[in-house]
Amino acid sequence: MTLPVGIHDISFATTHYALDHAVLADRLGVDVDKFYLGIGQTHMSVAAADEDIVTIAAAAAKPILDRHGLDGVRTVLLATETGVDQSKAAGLYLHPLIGLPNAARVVELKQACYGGTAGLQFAAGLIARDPSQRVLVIAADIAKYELDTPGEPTQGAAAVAMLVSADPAILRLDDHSGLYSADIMDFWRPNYRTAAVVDGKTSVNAYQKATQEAWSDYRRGGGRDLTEFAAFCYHQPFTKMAYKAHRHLLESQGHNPESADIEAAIGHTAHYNRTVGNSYTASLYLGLAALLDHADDLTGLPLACISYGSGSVAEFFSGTVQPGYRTHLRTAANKAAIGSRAALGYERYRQLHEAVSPIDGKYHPVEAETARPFRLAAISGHKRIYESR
């Protein structure tokens, strides 16, 4: 008999700072409801000068290893589209920070916001081959757009770590999965740019089409009907995008949903993304964590997950919530991670946004700023030096 595989533990981390969209709206001279209501965002997480995807990934992963130890962890998959090196996997920097095992493969995955789902599915395949193994999957990103552009209010940052195993305690993955890929220039970041290039209208349309096509592929493979799911977790570049995508999917299948129906299906998934902002690869799984933390008892109920990464790749997959899952959640810690962020003023926000990394190879210490457990201490000889606090 094949053992069930899925998410055994899930942990979330974000940055030291948060920028209230009211501050941004005031400086841009627009009504704050353009952000609060129009795109569904109230704040964005902003990285301090001594934070990056490595520091927030370590902060997300450490609680999992503290709880479960290292036994059986032979693979670490870190998904990101804001990596710190063109060659070296960001996950390798985690070794001295959180004590990853040496007898392990460590790989970085990239396909825009879809990368975390690739990591989850690759992990499931490894465990199906050897159920004694456990895989640590980390999705970590800092979303950055140019100042004074439509994408600016959708910035954000977060990391979600998942321990994937046989006989999972939280979510058992179903066998069926729907896929869709197409070469579309809706969002991309050439090597010579620090901020992404975005075609907003094309991206919205591509997201909706990819969702519909991945769903159709899921159904062709024998997946569940839309009416069977207790909730839907979408990638959320901004929270209102999830609402748009869900309405589009339902209408494409002949449904005529009321706003209350859509809110019931995805409302809980927006709690964290609404105040954290876009976290690219982590976004879908931040939505899953929010759903598990805020919804009534989901035991035994099927959930739908819709992953989209610009460029583009999409996947529609599903899973069943396991008995006793609530005893394994980190609801208090998740809320504390969000609630403990320091309020960021506009001028400091602009300074952080416009800062550039040194390229001369000299020793450049980074002033201590974050109150989070890990920080970037220096860049020296083109090497990134991290430390635990």
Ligand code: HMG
Second form
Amino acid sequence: MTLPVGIHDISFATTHYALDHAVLADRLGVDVDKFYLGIGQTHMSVAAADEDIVTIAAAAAKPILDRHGLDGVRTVLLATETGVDQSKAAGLYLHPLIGLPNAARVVELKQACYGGTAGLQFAAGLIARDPSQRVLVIAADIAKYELDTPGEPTQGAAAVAMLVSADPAILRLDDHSGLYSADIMDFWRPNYRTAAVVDGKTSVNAYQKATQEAWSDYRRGGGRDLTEFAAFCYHQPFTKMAYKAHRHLLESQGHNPESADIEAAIGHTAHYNRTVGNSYTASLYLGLAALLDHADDLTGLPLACISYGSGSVAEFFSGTVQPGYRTHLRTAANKAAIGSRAALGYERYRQLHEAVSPIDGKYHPVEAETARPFRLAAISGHKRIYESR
Ligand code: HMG
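May I ask for the structure of the form predicted in complex with the named molecule now, the form predicted alone having been displayed?
Entire complex below, previous chain first.
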């Protein structure tokens, strides 16, 4: 029998600020329902000047280490496409902030929004080799597009941390997984840019094609039938994308779904993403957390997870919700992370968006702004200096 491996704990954090899409719609002169209904977004999380992926990753991971300790954690995989350094893994900055073990490998993973799923699957492989080990997987991103572009309302930010282990308490991963990769320029960010370049319509089509191809590969490998799943957790660059992709997938397989069927399959997964926005690598796992927090008892039921990262790589994988999972959830903390964000005004939003990092190597303190537990205190001698609040 295959060793049960999967998600033992899942925790998320987001930024200090939230921008209401009504504020953006007003400034852009568009009907707010284009955002609220058309793309399915009400707010986006926005990082304060003293936040980045390291501060939100630390905030997501700390509750996991507080609950489970460090025993057996010999690997930390941090997936991001908002890296703070071209060489050093962002996870290493977490050592002093949350007390990671020194007897561990710490690595950064990148493949657009797919990176977190790579981390999860690599973790499962390591645990299959040595079931006494546990792997901390963190997906953290701040999604940024140019101002006044169609991508702007799909910005957002969050980090999800997962403890992956044998005999998981929350989700046992199935052995079957479907894969698809292809070289496509739908969304990318050259090293000299802080905001992504995107061909929006191409990206929507590429996402749908990759989902269908990954699904076909999953089935060829012996995966479950579409009708078996209790819910579908999609990567959500904007929540409507999950609805579109699911309809496309069902129709490609000869189904003719009613809107209510799609809502039943997706609805609960969208609660957090709708107000957080795109969190790239974290988005799918935010959807999973939302589903677990909001759905009726899912014990013993199979879930489908669909990961897409532009460029592109997609994976269709599945898992079974474990007995007793509800006692391990962090529903109140998750809701508090979202509910405690400060409302952001448009002028400060633009200032934050256009701010540039100093590059002269001098000492640059960063004014305290976030109310979250970790902050970037200064950049000095080209080093990023973090502190706990
Ligand atoms: P757009 O072209 O400005 O929007 O941007 P639109 O005109 O297509 O309208 C969007 C929807 O709103 C449409 O619905 C409209 O009908 C509706 P649809 O036809 O699609 O069902 N609408 C309204 N609804 C109600 N009331 C109204 C109203 N007005 C219009 N008054 C676009 C859309 C997605 C192109 C843009 O947001 C964008 O470029 N986003 C960034 C790219 C993106 O998110 N792509 C998704 C797939 S790729 C992916 O997921 C990977 C990614 O996460 C990156 C990574 O992997 O790292 C992005």
